[in-house]
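In the form predicted on its own, a lone chain appears below as structure tokens.
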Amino acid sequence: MLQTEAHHEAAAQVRISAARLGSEQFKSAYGIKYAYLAGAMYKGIASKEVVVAMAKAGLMGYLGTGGLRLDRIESDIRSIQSQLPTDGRYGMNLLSDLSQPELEQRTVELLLRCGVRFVEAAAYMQVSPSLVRYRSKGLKRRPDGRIEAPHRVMAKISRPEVATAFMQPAPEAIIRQLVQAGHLSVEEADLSRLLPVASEICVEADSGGHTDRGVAHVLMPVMLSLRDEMMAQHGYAETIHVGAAGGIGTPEAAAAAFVMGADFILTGSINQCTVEAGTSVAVKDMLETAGPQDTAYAPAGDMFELGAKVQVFKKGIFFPARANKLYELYSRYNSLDEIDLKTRRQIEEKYFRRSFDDIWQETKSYYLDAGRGKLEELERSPKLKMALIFRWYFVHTTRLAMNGDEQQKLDYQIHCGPALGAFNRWVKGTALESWRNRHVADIAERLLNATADRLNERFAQLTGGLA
């Protein structure tokens, strides 16, 4: 009886706070006060303003570098660095593109040259030499025997087989290749064999943009079990932290992630509808009204031929239907000439607002200027020509949204997950109902404090009101 009373008294004194959520080791490694990150969104939607605001609040965000030119990325990095102290925390997105390995290599060289310590590796299906180079560069043995690793890689992953590759040391063939190329020293190579490629794994459930439509409650236990297996197999000195992303827009969703064992959480869609987000006012006005059912799946422009999908905003927008129609035509026909005249006119006049020939001239110029292919190779395949013309629409619709083109709102391509609709519902009737009052660091603070409150409430209910 006395033991029971003592247990009840101890339970009554337990209070969960925002600072107690997640892994203390993770927060220490990242130098942040909460186990919370703001994830990258392409084309600089996760802007330098987002990154700086998070860092100044003692948190961290990743710059969305996908689709940006290297000179723009460097300019943003320098701007971020100029506004933060030397120990300020900030990260960069590194987006896999198997069609342009040289771009990934140049991006990694830029990150190393600028002293960027944190990278969010996204869309990777396998470990690449450039990513291993980034992770391994600067590795050295401390006097106490521990390995000093100046670069941390958080891999956003939704498939266990990919996670397995990132939880293991880099493939021996890649390490040897990097040593032979002079990119790694012998010491760096030796130490890289003792570390996983990724210091953190972020389990990405169904989210805005590229998505495998994973279910968090299924993926998280599998990934955590896999992490424990890899830790035991390789005997790493430091734990591989596993975080959760996708669908996190309310305290209840964040609480579920932490209860499942997440070392940290990462938000995305909810940060797109904030003052700091690098997209147009028109897009933010639209997203402010989003509900949890206002998203749809459309073909991914960068992986169009493969049929990969992205999740996008659909309320009052034709883009999802039009994008799916283009993929249907691509799947059915082998060339533009096979498309019937009525359908062709509809696409040129309604979707593109210009002719296929005009788009083809623009596309050829881009590919030749970028050195991405020879003209004869592009024109040799009618199927490829059709794909490239259709892919133009995806670049165009992103640009329309980013610029806030008022004349073509129906064609906006806005990557967004249902978490934003849930968030909008949570803040309805408060000052945060308007995006003009939403700031990324303030959202993090409010969301985590409310998460702690929800957990305390549930703990009290589950223990009979003892907390």
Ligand SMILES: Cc1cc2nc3c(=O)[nH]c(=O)nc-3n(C[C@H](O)[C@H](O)[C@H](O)COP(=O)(O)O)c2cc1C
Second form
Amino acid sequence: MLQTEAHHEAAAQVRISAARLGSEQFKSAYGIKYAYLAGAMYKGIASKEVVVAMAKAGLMGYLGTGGLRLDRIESDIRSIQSQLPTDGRYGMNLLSDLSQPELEQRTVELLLRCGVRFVEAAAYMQVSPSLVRYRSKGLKRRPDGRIEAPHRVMAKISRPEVATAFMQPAPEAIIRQLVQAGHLSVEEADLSRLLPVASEICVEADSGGHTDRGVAHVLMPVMLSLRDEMMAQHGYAETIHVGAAGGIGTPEAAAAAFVMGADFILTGSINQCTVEAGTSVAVKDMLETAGPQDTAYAPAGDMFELGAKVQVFKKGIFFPARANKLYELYSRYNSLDEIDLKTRRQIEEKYFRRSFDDIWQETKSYYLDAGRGKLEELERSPKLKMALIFRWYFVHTTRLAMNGDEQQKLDYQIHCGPALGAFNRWVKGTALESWRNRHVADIAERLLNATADRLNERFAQLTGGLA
Ligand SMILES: Cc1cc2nc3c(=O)[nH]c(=O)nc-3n(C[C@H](O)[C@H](O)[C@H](O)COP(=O)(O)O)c2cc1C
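Given the form predicted on its own above, I would also like to look at the protein as it appears in the form predicted in complex with the ligand.
Every component of the complex follows; first up is the chain already shown.
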């Protein structure tokens, strides 16, 4: 046999396929065929349809529970469960909200009650008791000595110091507190001391929605070496898998993530512009035209006072400019009364289409209904009052977009990252140019097959055709 023929034969054997991308151990722990997850998108944009479609294709997606009431989350979980076999794969988003720890606790109780086994934990800056409770509940020592952990927590993180906390066992004080409260047995507590809080870390680089604007090429190597360090330090029986999210919309981006060492990838923006996504036709029609430059940063409504940012779609939309203007006013002034009349009129008439007073009445009644006391405190703090009135705009603009309001398209708040623009470019001229032909699981499959092709091409090129 000629030497080149032998090389070609060897090359055929090592050809990369979609199923070989990422970590084998991760795929088997999740029971999915590819190392690919569809991330949560709030208010059910990552809908039960997204979750079911992914599961039916042997993949997995997380329901966008953020901003949904608990009864709605429960009915979505029941619906998902009724459409899948008992070993069907589905996950739920669990969001940290330090202002409402009781909501996090009630959500965890719901997830435990419904037997949800996979959680995507996001917006955490520190490990919380509810999250530890979820992770530790049901821990058992098997006869072979291994620990059986029924609940997997994938923590989506963009900062190494937060990742460090999640790669360690839960803080002792939290474990004790949970045992005392009767939420964990002594055995569960003992075993939780041997496991990291997060079974997976998903490194989130600049993404659609809430973003720290991280750079994947910087963060991935740092987080991977952190993982190795923590594995050596704690000697865990199972590797903490580290995945990549943010900016993945093309085979090239996915290939880069896997070459950097990602155990899995997670996408978000590209899934919002699909048939299954739980948002309006108007939003999907707009997103289908997005290019990679058509996004902007705006304040995050739920973390307005903190100055946190979300990345949104901006083409033909005033929302980002208006939202940024509101934040600027909030930063500059201590009260609505300090805002000059012309600006006030502009906001009331153009942005809000209603008066500050009307919004205040609505906001107050929301606080009363939700049983969230502190109304007197709100009345006494003009700066807080301004924040709450401005925050109304963020709830309102999300609703306009999700309802596909025809009259107020300029105010749509659509979370989206540049990955979608890159994806749109990739599928240009194919059937997938129209979102009406885009299905979440099909996109995943195509993306990973093309990723494998690109890697085969690159390696052939880099090795002079020898690989
Ligand atoms: C419309 C939209 C809403 C999102 N909402 C949430 C959310 O509620 N919870 C969450 O953990 N991540 C949320 N994300 C982030 C995604 O789960 C995912 O991490 C991110 O989109 C990945 O980056 P990419 O947009 O560049 O693909 C959202 C993203 C988008 C585009």
